[in-house]
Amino acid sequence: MARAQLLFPKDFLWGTATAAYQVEGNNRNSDWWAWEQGDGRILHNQKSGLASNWWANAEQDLDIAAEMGNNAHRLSLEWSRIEPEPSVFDAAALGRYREILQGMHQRGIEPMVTLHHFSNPLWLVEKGDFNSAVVVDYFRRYTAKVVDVLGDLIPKWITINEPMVYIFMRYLNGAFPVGQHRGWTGALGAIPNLLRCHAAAYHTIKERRPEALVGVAKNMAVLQARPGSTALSRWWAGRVSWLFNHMWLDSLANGRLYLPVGRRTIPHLAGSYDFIGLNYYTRFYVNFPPRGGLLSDRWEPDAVVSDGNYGEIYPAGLFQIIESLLPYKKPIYITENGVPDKDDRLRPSFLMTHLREIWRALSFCYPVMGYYHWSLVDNFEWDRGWTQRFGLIELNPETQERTWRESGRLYQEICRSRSLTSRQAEKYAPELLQTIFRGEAPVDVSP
């Protein structure tokens, strides 16, 4: 078989992603720290502890990212560190974040910074968190402080990570820390305030740093009716897919909140995004009637399912979702994409097949600008604790020892060559030679 090489554009961003609470360690002012102390809230009652020890030694992993050939990294800031009490900003915490960001630039790694990634200061929860309108002014002020101190180092911003996941897991599922409100009342009360917070942060950043690019990280999944389902089930799956995948983006585009209980205009929301961050992991089938849960964890016989029944590995869905974003006419960054795979059995193939779908999108001139793999190093996976391992680098949480996984070496070859090759498949995922590379000739989608 002839050697095949699928080349990516020269200015394509190759990165990884992390979140503050999951890697920093000892975030004691966060609602997540308080939550994980309760019995049975985290699988096997595991604790985050030092996590990946980034607060003390992020530079160790930044060295690994540089060695891997990454030219970008997405990280988040921990609000509870920066503002441990209302109106009290911690200069030392901001200084440490500045050190980390400077360290990224020194290593040729462009930062993309997320302001809110699932965790809240304890004092904000006491004030009602996102069910209280007061959160908007607090979020605006927090954003302003961060931009004033760190903005010269941050070219790209994410305001809020996965807002619909946050709503579902916090208010409806109960797997995330529960505030003062639960159920649909809490969820429907939080959604408009999350949108207001996004708009406030967007304009605060743009007023201070007009050149900065600001977007959201939106988790999107393929949600569909099971093959052979009724027309009613297909209609229902379409409604669920719109609600989870596109309602938030439609609101950003049009400035209006779309909910079954009514529509309303959110001031300054329309057009308040410069790019779309796409977090893509899996496909789910939607149950109708929704007895036993909205989404089905019963997979088709040929499905490949990742650790902990996390979800079906479905690379074609990434291309489908990218196509669904084209009407918004914005640049797209794949801000998360990965698989829980402790033994690194599935990840090499996962990497290559999903990147193949991005290459395919680029070949149609779709505006995909970069890829941030989740995650650089194993980290504390929220309510799943240490049971789900997403890292290209294996972590022993007790000793903090790092070990390169084969998938990390594969990603290193991909980043350094900015390409997928049949030689990589031979070495890391030979089962792909007769699938994604069959009949391929060398192709370059560079400008």
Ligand code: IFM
Given for the second form:
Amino acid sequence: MARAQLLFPKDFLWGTATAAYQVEGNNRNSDWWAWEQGDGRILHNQKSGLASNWWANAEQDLDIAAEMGNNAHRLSLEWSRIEPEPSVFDAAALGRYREILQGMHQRGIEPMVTLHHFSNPLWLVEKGDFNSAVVVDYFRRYTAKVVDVLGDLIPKWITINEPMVYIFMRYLNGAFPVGQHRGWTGALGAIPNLLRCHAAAYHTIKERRPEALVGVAKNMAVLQARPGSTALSRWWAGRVSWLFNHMWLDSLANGRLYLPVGRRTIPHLAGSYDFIGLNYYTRFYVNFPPRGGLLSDRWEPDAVVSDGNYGEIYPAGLFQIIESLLPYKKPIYITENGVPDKDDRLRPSFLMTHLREIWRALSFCYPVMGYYHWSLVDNFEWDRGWTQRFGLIELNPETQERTWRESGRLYQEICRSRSLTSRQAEKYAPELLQTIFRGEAPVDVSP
Ligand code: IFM
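Return the structure block for the form predicted together with the named molecule; the form predicted alone was the one displayed.
What follows is the entire complex, opening with the chain shown before.
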């Protein structure tokens, strides 16, 4: 049988992604820690505890990432560690982050650092968090400190992770810890301040480190009407899709604030991003009238759905969303993509089919610069606790023992060869020989 190899460009970044609260452990000054202690907030009342023990020993997973052939990793900083009380910066915490970042460089792994990934210092919540305009100066000050102390080690930055998910989970559905301001008032109050925080962080970084690249990590899903549905449902799906997927980016592109309270502009926001980070996981069907929430009737009965009904596996959506980003004319990094799959039943095929969509995008010369798989190692999945396992490496949170999943080995082969091959499919996901590798001739899209 003919062998196929889909090659990626030589300078493509092959990474994995994590977030501080989910892997570090013992983040006791964070709003999430306080939230976890309440009954019934986390599935089965599970606790983050040591998480993946990165605060004590991130290095063991960095060794694994290096062995996997990763040349990039996306991680986040925990604001509540760096500034446990207002204006009190913890030199030891900053020192530990410096050690971790240096450890990445020593292993040939380029860091991409997120400043805000869902968790806040407890003191910020007491001050009204994103519903209070004071947050902008606090966020600017925190960013300035981080850039001054760690900036020489950080070539790529993300200001705020998944702002629309954060707004939804924190203010509207209540699965994330909340400040004093639940509901639409809270959500509408937080959006402008989050945008202002983004703009403040962007300019603070660029003033100090003009060479740094600063972007956002935007969770985007295919949100569409079920085939054959009414014109109203199609219109509604388009509105929901714009609201969730593109409103934030449009604000960044032109500085405008799109809210029912009227259109305004935010100073220094327009154009404040050097790249788009795309977090892509799934597709949802959307109907009008909505039944059971905005995202109702979520998938077809025969859809392949991951653990805990997290979502349908829909690789073609990654290509569709990449295409929807072309009008912004910015480089694109896939800053998250993964699947909760404890038994690694779906992940090998998930990896190959999604990477194949990226390869397809590259073959059209779309500017996709890198891929960060979520996640390197199993970690604490917020309100779902330890029930959803996204790791290429399996973790036993009790013993902290790590075991390579087959998909980890597959990703290692992909990263090391910078390619997808029919041999990998034979070994890890033979069903793909009849789909993505059927009749493919070897093609090289490297420059
Ligand atoms: O674990 C989360 C991450 O924190 C943000 N993006 C989605 C991941 C999987 O649900």
